[in-house]
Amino acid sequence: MRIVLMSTPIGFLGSGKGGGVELTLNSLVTGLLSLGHSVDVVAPKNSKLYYCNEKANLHFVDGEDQISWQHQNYNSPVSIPDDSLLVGMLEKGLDLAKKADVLLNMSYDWLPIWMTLNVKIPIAHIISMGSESSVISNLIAKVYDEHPYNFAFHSKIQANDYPFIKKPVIIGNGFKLDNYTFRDSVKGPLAWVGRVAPEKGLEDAVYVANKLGEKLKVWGVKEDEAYASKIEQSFPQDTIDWMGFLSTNELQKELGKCRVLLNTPKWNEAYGNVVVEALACGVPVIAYKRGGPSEIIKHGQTGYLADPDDKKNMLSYVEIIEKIKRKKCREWVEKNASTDIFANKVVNWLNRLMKEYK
């Protein structure tokens, strides 16, 4: 197949804006080259793909960024800018689709979700949020009742936010494994990793670290400054060790490092990346029993998952978590997140959604 991705608009692939859908569209690059696919992608300027990927085609962009979902209220109205990203990606998408198979949309946003229905390209959507907005799950529902096959989600826990979904395709994600070094580094210390933003819940992963009188390596982009500071002022000094944000290869070196990964949204993740990332590396996690995580994470096996937002218990399962096997960590993904595993999902999807519009 001729693919043609159309990345987020929130951030270049390289910066870090755009969360698990940065790492998600390179996993699955890789592996659609791997499977012999021809790949295009439209991004805004700026933006890189991993080294193994540049077979791929890449189209920039330039425009103004959308606000992500996750910063607006749930009854907020659509909002696009002038000289918007979003559109330009779009139009530059359709255009390149129309000597392709597909164009495969990754971002969370209204109009791409309008266009399936008024274009006669087909158009796929990775879901890559829970319903964070009113008029996108709205609209989702209208374009599902006529295209029930041009949706996919990472977990059946992000898909049961759209209740109107019957059948929903689930595709998991994929991790290019070699990314990756397996280490047994039992005594390390204590990591979290993601935006450092509200809705991902940092506070009480420092909570532990405190209560244990450790510090908490970080690694992340302060999306929200304010909220970073009141956390570091609410802890003893230098209680949290800011890591920044790291490319892939630089992150898995240090978490590698780490005896435990705290993971701790306050809101239902579709997937939970950096939790894979984590075990890839053998490192175990403990999350709150909410979202994608909870069905990665096999609790006492892989990892321990915590009640929501009961800090105590997350502290409770860090003093045991030498009882998991680091190797058990990495031969989950080995067995349920490479990017052939991942692609493979995709791709089958795709063709059963391609002979609709046959």
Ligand code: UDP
Second form
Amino acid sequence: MRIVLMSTPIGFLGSGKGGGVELTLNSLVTGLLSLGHSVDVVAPKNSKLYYCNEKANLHFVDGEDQISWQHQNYNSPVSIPDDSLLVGMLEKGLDLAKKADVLLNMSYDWLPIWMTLNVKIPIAHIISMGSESSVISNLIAKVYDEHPYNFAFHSKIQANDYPFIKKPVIIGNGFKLDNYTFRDSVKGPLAWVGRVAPEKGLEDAVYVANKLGEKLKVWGVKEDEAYASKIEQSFPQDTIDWMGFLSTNELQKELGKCRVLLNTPKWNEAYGNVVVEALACGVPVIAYKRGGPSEIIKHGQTGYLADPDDKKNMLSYVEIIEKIKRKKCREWVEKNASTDIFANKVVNWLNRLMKEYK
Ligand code: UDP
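Since the one above is the form predicted alone, can you give the form predicted in complex with ligand UDP too?
Let us now look at the entire complex, which starts with that chain.
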């Protein structure tokens, strides 16, 4: 197959601004190349693919970022800036896709989904978030009526946010296992990884660390500086150890030294890449029973699922975290979330979709 992938119109690949989509795109490229497919990637200027993805053709587009939907009101209208990156990437993607089998869109935005109704080229959409916008959800419902095979989701619980999708295609996600080293650090510090933004609930993890009289190591882009400093000021000085945003390789080296990852989403997390990255290093995860992490973590085997927003419940699980066998965490990733497993699911889905266009 010849596949054209369109990246997120928020931040270049490697900036961290695009969140989990950056890693998901890279994993997918790795998996598709290893299965022998040809891949073109349309991405913002300055984007970098993983070294192992050098066989993919990378096409740069310059322009203004979109505003992230999770930081707007649910009923906000669609806005497109002058010199729009999204428009530029879509134009480039459609042009390349004339000679390809499919355009695979990884941006969560209105325009590429609407375009599905208006061109003959198959446009497939990996929906990367729960329902964050009424105008997008309504459009997905409309396009789904005509093109029921054009959408895929990362988890069942994410797809539940779109109740009109009768039989959602669930593709999970993939991780290049060689990029993560197993470490048996049962006595390490507490970890938290993610974009520092309200939907990620960092304050609850800081609460747990503070109760234990420990520091919390935090990795990720400070997307919302005001939110970050508000949390910092609500707890004793130095409870948070800000570690910054690291490349996957640097991150996994540090993360593997931790005894547990705390994952505290306040929204319907579509998947939760950081959960699986921790597991791949052998780090068990305690997450709220909400969104993708609740489908990934096997309670009592690879971590624990705490009652949503119940910080005390989360704390009680940290106290028994040594019961989790770290090898089991790594094994789960090997069996369920490698790049090959992921790419195979995507290819099966795309083959089904393409039949509709013949
Ligand atoms: N991440 C990273 N370096 C860091 C912290 C985070 O590369 O120092 C990446 C991480 O690998 C993951 C992404 O940021 O792929 C966060 O994705 P997730 O699915 O957890 O949440 P999202 O940001 O998409 O809501």
